[in-house]
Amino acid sequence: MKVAIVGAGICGSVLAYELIKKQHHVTVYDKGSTEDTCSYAAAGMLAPVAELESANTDVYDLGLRSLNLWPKILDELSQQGASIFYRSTGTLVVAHHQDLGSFQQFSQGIRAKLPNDHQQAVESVNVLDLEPELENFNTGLWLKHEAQVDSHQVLSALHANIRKNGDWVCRHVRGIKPHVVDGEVYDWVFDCRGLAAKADVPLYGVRGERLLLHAPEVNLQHMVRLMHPRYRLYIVPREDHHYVVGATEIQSADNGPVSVRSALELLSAAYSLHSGFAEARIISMHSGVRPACLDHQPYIHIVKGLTRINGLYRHGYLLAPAVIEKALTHPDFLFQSQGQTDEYSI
């Protein structure tokens, strides 16, 4: 089939990759550079259990499915020469003494939502057993099966694959209709534009900010979440003592540079976690505006000739493979083999 995908964030990129594997002729439309996308600013956390604090079990189930799908995608990309950092040692949740109430609330909340047969995925641990350098903490919560990918490396590898095996059109798309992008006719069109689709999808923007630090004095082997009454800090280890530090979630579509307040809060919280961050170097600061629906659920809407996928919120990397799998196995899509014309919202 001749397929168009509008938007090359993590959702559109994984979608293009999967359709190319199925031998379809794929054209990707994207208006900007990779660094302008919220997918580039993401930490790449595959954390379905931690997200249960604020998400429902549908997000959890999709996240578990993606956890199973990502290793296959990464293995295929590595066979094509890509080098992508991936680690599946889980997440360690900790709190300073004055914030133990937030820690207990978090623990009770996710355990209450976890299915009974999944309770073993969460374990109370001695923090020093997992991370000997976190000397200021005693009891922690280990979310055993969570993982991470390097978002920059993943996007780079996916985009390289698309450019090699499909068509890449760099321009702003003016109009999308079933089977049609800017007057060009396709067998099927996918709208993965994120916030740019808000005229067609009920969306609002959620701003996130994160820092990339190089901290040779820090040796963390797990993703770490630090509880706090006002925000949740995450620290995601990458290669060669690099760490992604983030926490902010601002109800705004402002895609401007990182604010002074956010930078100060993130850096002070990181230092409170591990004193080795005092001598860390700030490599980069990125912000991104994530598309969210009011219910914070992923949005899939299908009519004959057009699929809209959006609203992945802060769960882009966590949900993308599973949401795309769901969209591509929808009976009305299946590449028009049955010629159905009903509308569906999932």
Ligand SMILES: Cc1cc2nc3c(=O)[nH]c(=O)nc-3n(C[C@H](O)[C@H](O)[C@H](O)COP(=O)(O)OP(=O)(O)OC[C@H]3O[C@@H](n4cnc5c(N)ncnc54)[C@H](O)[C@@H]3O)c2cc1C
The other form holds:
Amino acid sequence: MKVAIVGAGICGSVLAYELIKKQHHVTVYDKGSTEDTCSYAAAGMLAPVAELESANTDVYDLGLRSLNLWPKILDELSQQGASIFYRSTGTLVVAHHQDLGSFQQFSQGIRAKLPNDHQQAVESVNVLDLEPELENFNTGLWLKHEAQVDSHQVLSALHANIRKNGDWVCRHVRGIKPHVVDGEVYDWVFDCRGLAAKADVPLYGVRGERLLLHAPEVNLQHMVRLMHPRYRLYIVPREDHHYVVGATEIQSADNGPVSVRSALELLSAAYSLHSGFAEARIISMHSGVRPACLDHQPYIHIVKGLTRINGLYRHGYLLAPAVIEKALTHPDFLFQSQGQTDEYSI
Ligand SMILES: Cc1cc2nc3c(=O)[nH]c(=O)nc-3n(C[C@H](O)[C@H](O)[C@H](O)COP(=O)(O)OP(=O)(O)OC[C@H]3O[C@@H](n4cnc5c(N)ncnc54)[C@H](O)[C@@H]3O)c2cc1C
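I have the form predicted on its own already, so could you send the form predicted together with the ligand?
And the full complex, kicking off with our chain again.
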């Protein structure tokens, strides 16, 4: 099949990867400037349990499915020569003494949504047993099975795979219709433009900002979430004492640079977690706008010749493999059934 994908964020890139594996002839259109995309700003956490705080159990189920799919994808990419940092030591949730109310609320919220037979995914722990340098904290919550990938490394490996095994067109696409991209005809077209698709998909933007620090004095092995009544912080340890610190969540489609206020809040919270961040160097600051539907669910919409996949909101890395799997195995999709396809939303 001759297939076009518009948008090479994490959604379009994982989709291209799966379609190339299935031997389709894939053309990916992207307007370029990867560093401005939402997928480039992402911290790469694969955190289905922590996300349960604000997401529902459908997102949790898709997240668990993706947690199983990611290692296979990473393994295959590494066999092609890619080197992608992946760690599955889980997430440690902590709070300062004065914020224990937020911590309890988080803990009760996720335990209430977790199925009974998944309760063991969350364990109360002594923080120092897991992270000896977090000496200001006593009790924590360990979300054991959560993982992370280096989002930049994943994106660049997926893009290299597309360039090697498909066609890459660097262009701002103006017209997407069933079977057609800017006048070019395909057996099927996928629209994965993120927030740029908002004229065709009911989306709104949620701005997020995050920093990358190099902190040789900090040795953390787990993703750490700091509960706070006003702003939440997470720290994602990468290779060689690099730490992603994020993320703000602001109802805005503004994709401009990180604000002073956000940088101050994120950095102060990081310093309150571990004083070793005082001497850290700021390597980069990124912002992105998360494409969200009103119900915060992923969006799959299929008409004959055109599938739109969007609304990955806070969980694009977490959900992409499972959402793509769902879209490609849906019976109305051309590759399963050549018949007439009615309009269909999932
Ligand atoms: C600060 C921050 C931290 C985050 N952390 C995490 C995390 O830890 N874990 C997680 O799972 N998720 C995280 N997310 C969410 C995740 O980044 C998003 O859900 C995901 O990036 C959405 O991917 P997408 O491919 O749908 O959209 P995008 O990344 O926006 O990609 C859309 C692509 O379409 C292209 N495009 C748009 N219009 C056109 C056009 N007309 N022609 C051609 N190309 C076009 C763009 O160039 C872009 O490459 C985070 C988000 C932010 C902002």
